[in-house]
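Okay, so here's just one chain, in structure tokens, the form predicted on its own.
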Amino acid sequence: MVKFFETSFTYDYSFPAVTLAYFLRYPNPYSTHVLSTDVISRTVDPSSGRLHTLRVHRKSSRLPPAVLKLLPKSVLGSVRGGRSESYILESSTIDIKEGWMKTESKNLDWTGILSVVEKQEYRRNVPANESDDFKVDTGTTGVVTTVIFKSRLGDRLRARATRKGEAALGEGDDEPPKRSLLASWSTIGIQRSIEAIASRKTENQLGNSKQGMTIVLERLRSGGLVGVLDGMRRDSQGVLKSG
């Protein structure tokens, strides 16, 4: 089963400012769970001028207690106090001339339990010839966010229950044992529960992401790039103290 939802938002800042803030958004007061960010590659397409960037984010994540109760210890691995570290792979492409940026982020850990893919498309909301500078107050920028998540654990458990039912039929039974049917219901319930919890958590995280981006943009407006870097340094110190 695959679930997804889509949301849109408009930043009252120019497209160049928003894209700059996107790459400078960690750390901020709403992203204290982000421990580090590393650039894997960054290239410019010589024919189109598009910037392609691949980054990895290391985050401290906490599994909801409801999920911990659903999953067997063999699947959870090393989780202490419900908290573990995870990695997010982020790819992005920017076309500054056409005024758009597309990003995709996906988890590299826990993929056997839940796969989450977040796609964003940023668009400049002013005519292309009106402004190509980095003035924060020029124009607005719209973003559409799509999140897709799939509980692969539920798929595996349900497939296992199906195989058991087919094996029972092969032994001459006229219909699958009731136990296999109940097991199938149980795996569907686990899958739906995991996806529902992930959906609620993702919606909360998107709200925090908007708040964090807004803070970075405000710092850019009031203090320029120096103001953003000063804020990042303060936030980094705060994360170290809290850790």
Given for the second form:
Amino acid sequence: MVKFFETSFTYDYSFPAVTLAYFLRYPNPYSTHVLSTDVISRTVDPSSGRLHTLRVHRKSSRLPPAVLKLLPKSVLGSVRGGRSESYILESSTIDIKEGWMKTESKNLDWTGILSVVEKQEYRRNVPANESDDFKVDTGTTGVVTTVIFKSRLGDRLRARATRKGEAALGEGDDEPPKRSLLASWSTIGIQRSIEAIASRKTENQLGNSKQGMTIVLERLRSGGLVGVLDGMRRDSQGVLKSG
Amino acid sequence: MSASLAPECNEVKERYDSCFLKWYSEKYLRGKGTEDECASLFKDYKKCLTVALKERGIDQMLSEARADHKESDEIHMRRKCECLPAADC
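Output the structure of the form predicted together with its partner chain; the preceding block shows the form predicted on its own.
Entire complex below, previous chain first.
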């Protein structure tokens, strides 16, 4: 089962500034839940000049209580319940000549319950002008964000039920297949609910991530790179205080 | 600068991050960044981080994420093949 969500937005900042803000977007006041960011790999393709980056973000998060309520105990047993951190894998490719950046983020844990994949495509809206392209306030940058939710919980439970059903059929008993049919109906319900809750939560978070980017871009405009780094220092102190 | 997931890597990470930001904003964004000038600093950071990822079991999650991708691709490929002989699937 899959749920799909798409939104587009335009930043009133140049493409180079937006890509820089993307790398520098954590910490910011709207992302206090992001605890750390690490670079796993980073390469420049010698022929295309594209920059490929792979990063891992650590976020403090719990499954929403509404989701926890829906999960059967058998599934929760395999999940470390008190766990309050999760990891996000983010890959990005930037082509500065063609003026685009493509990113993809997905959760590394909890994937047995829900996998969320967020893809973004940033595009330079104004043709490159070599003399003033890097000025942060010239040109605009469009971004299209798509988020795909997939709850695989039911797939797993169904697979288990089917296996049980097949085994029972071999013994000449035809009751278990009926039970597995009921089991699959109820897990479809759970999947739909998990996806609906996750989708509502994501709509809020997408707003927050936009505001976070805008703050970083504003700091870039008013204080350059130093302004961004000063702001980050203040924000990370804030995280430490609140944590 | 954002923190590393491993506090012991913060110092090498910050040195690498500063180098990258300088290179990115002064060279890459101006179309002059054909090679990575921060490679040696990245090597130091990566050395520290690799140990930390292993200790926390994140390296396992990373390889699972890749294997998972492959697995679902294989399922879709198989379905396609099964569908070919029967016209109405």
